[in-house]
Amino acid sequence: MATGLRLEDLTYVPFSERPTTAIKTGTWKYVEPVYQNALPPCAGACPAGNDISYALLLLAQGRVMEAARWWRQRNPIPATLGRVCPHPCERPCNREALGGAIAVHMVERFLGDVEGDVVPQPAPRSGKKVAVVGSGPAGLAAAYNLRLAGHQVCVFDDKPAPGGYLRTGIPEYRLPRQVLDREVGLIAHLGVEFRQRVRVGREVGFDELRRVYDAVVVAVGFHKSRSLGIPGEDHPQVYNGVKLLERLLAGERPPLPSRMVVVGGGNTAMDVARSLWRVGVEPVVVYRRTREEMPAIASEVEEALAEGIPFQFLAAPVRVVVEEGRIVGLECQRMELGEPDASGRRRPVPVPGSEFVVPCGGVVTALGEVVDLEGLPGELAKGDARQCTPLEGVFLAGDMLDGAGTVTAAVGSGIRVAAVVHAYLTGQGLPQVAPAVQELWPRPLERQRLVEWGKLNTVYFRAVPRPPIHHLPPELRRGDFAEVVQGWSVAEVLGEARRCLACGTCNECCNCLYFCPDVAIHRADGGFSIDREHCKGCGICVQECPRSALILREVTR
């Protein structure tokens, strides 16, 4: 018969009075966790290299001024980009599956509009001087970053005021002039000098710039329109879209026909058509492909349709119809889509015998633009991967280099060229390739580790809908260039920032601390530290991190 077991009978068990921390369980591990910032899909897709998720994390914590300063570390025109960028960052956003992608453009716009001390302080003066030719987005970004690096910068431009195509080609209903003026003013306040109404190659020689300045950045952009190449296009009522838009945006109201055809499917075509509609003209857009192939920003096409502007898709102009000296129509031919061309879009192919006439009193060409190098050396057409030219100390930025065609890409190009020029001026030597904009972030990250949906622990996230974006009603837009897209309140922006999943960035959710079975994770310096002597490399913290901000690496002894 068994008897009861008493505690005093267990005296042979070796109890220890030493704490469990005395047992260094970390000595036998072969892998260990490491906190490592990774690349969120949004920032990976941003041509300007904005550190989006970290700025949203600051906003989610209510640190508005810090977020505004963070956004301007490299990007001088966030209020502008928040209004005109096609926001490619939103397409790969992991939030899309849980309520809709983060409205990054609305947040960027808000942070750009924040008043106060938001611009970083420049480094001490280097004694080096840089000339920037062109005051468009690439030129502004290059000048801003070179000035922050401590160099003396002068921007030369042939227009009355800085901004390039931002001022002469983007209507105020998209980009109010006071917004652009303020951002240019912040750049000037840093000490960047602007010399307007000075065309390099005419009022000042290019060789003279090279003699006076230690480096020259050419960022003249695309401003020269392509022609139609059809009979009748030399008629005085066939207008160059870029030049006509510049006149309208400068406040001119030239006498125009009551009905005009706008030929093209890009952003210039949309801006021309919507501007003509506002000054009382009835525009018709003719485009040789379908709506799906249009290079224009999708939201701009939607706004044009909402304003009642008609489109003729799969139609290409073949002749301007002139009777008794007056334009009475544009003869077009129906097209069908064939095999993809070099752009990746299906090539439009004429349909025999399908000619028709679009009645109109005038035609506007908006077929895309090319660079105008009149008065400048031909070597400027030969940029390389370093954004250098065959001319010593001369560099390129913007559309003339890569033809990307967006304001955001131009800003990114200006940021990259500033890094190359800085290396050149400080004797560091030229890189083999201009650095990616993400490499220039002020915080370190593993750029090769892109945190896509499958790398998140999504059990911790729930669906939260994206807030609505408000627009000026179409019936209030006729005859008025007032801004169409309305900004968000502070509450809306903070709410949107809190929807961000902070992919690849630790937001101090404490999962790692709570789940560690060895109590080897501790708070330290505004984040967490790992006690290497007691972490046994089980990987639970890595598995439970919702944002993939932790990785396991092999222990090297």
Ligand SMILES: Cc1cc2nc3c(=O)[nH]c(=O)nc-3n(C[C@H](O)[C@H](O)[C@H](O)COP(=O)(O)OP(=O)(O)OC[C@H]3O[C@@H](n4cnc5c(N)ncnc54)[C@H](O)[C@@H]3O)c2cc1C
Given for the second form:
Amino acid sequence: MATGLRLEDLTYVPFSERPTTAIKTGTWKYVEPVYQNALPPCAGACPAGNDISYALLLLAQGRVMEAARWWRQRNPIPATLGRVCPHPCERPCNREALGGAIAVHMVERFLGDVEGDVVPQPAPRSGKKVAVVGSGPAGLAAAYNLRLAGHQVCVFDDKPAPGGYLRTGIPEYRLPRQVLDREVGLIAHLGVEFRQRVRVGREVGFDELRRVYDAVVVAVGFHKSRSLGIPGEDHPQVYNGVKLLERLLAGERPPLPSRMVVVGGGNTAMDVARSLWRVGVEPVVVYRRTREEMPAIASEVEEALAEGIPFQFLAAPVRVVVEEGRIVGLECQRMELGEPDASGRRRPVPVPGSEFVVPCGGVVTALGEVVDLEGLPGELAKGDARQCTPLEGVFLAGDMLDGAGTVTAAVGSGIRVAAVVHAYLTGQGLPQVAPAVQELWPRPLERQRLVEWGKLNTVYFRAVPRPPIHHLPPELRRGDFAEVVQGWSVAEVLGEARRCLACGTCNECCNCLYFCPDVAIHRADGGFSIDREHCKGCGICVQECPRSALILREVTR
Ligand SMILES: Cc1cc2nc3c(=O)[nH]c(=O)nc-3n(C[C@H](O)[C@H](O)[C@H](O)COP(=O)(O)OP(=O)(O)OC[C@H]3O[C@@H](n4cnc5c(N)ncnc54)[C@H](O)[C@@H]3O)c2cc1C
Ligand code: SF4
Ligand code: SF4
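With the form predicted alone done, generate the form predicted in complex with the ligand in the same format.
Entire complex below, previous chain first.
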């Protein structure tokens, strides 16, 4: 600059005392940063649509009640899910590479167990009435969300108490009954009516329900068992797995043979074997594929093995061996794995001449269930993408709709059907497809943008190990249905929440504010504001945001 001034003539250094905001550099830019929360991989993978990162953010700030309330906005059974869900949310968790995935299920269990004012207020009464058939997780979630939307809801179920398989299938050592009872109680407290021991299609007609109610949600699950199809199967000491389990879980202790073979590789097989072991029977599990192909939740198989329950893999039953009227064994044939079948698992192929007998006094079949529509209209056999049926005002949810076979999927299905039924009842018309659970979140976010590992600025994170989860030692489990997995303390849960990277969710770490070279970012109510006239769109704040909660978008003038 030709000012004529020489350095040695200066008595002071000339600098501007005015902020550079006077220069409207923002008007030259063609891209600008915008705060935009996006979907973390955990929540994208949760079939129940739990807003995990936001609840963990609240918890990390010590706001336990708010986090517990947040979790229950749509999901009525977090204490249950935290215990029984195979937690698919943890598989894609970005924390995995930095000390292990966040134990979301342990946090959910903790939040579900929080007592107090945790249930949202229902909307004002709509004057509409909905019947829900089936009180399993899908029916409970549908009833809860429809009641929250202001509708009158009555649940019909053929069992003595609500819960579906949560009560008649999943044993207390995984889901204590007081936990389930409390969650059902919270739903009832909202004003949902439960009519138990009422089989629709027998005690009350399906057409009558359609006449009395403005809408009917059917969520009757899978309750008709598959059979083995082998000689000797009709012997009185060949038991149906779900029925035997239901009796044991109701507290019955029928006289049983001392050694029993359990046939199957799913959750029912594991729970039957583990329950029999607890009541003093020696079970042996026979499964036609290998451990890798077992449909049971992996942790259930691990626990069964820890309890010392023996498995016969690659073996399929061919005959129940009966001598003098008593079962003495189950004849099986060795299998080897062939090409993958429709399920994607390798098909078991019999090995000729490989028959052998597993000695036992009884057999339990646990081969899976299908829908039982006895007394119900055949039109319920198939729902569409909107969870509608060909019958006007009749909707479907849960296993019977999609066969997903998990509690979390059933909850998600119940939440979605409630949104569809609400739209139907309030004259908004039916959607093309039932909304995704994440679309129903009350906080805005960019659902299409999944914040995977590559989108994080990982330089800001250091590895912190996941705390251990404690289990009741196997030697203390025999003869007892006490809960195996122990809960975490408040300190452990808060520590875990602080380990969460809050992927895609602004947690006000202030990096954007510190790094903006033009001081164009300021603190504002509940977050930050960007001085659009001054920000020149360099994108440094976007680059430095650890969790991809800022994006650059084109400027539209
Ligand atoms: C032994 C066992 C263990 C399992 N363990 C797990 C696990 O650990 N984790 C997991 O995620 N999933 C598990 N599952 C699967 C899970 O329980 C189901 O996927 C889930 O319960 C399905 O929910 P739903 O609401 O569709 O039906 P259900 O839970 O089956 O509930 C349907 C209800 O409707 C009632 N009903 C049926 N017909 C009628 C009628 N005509 N009138 C009135 N009521 C009727 C039934 O009696 C039942 O109470 C397990 C399943 C079993 C059997
Ligand atoms: S329901 Fe299952 S998948 Fe969803 S947050 Fe809980 S543990 Fe994770
Ligand atoms: S670190 Fe937190 S927000 Fe990110 S995927 Fe894991 S649980 Fe979700």
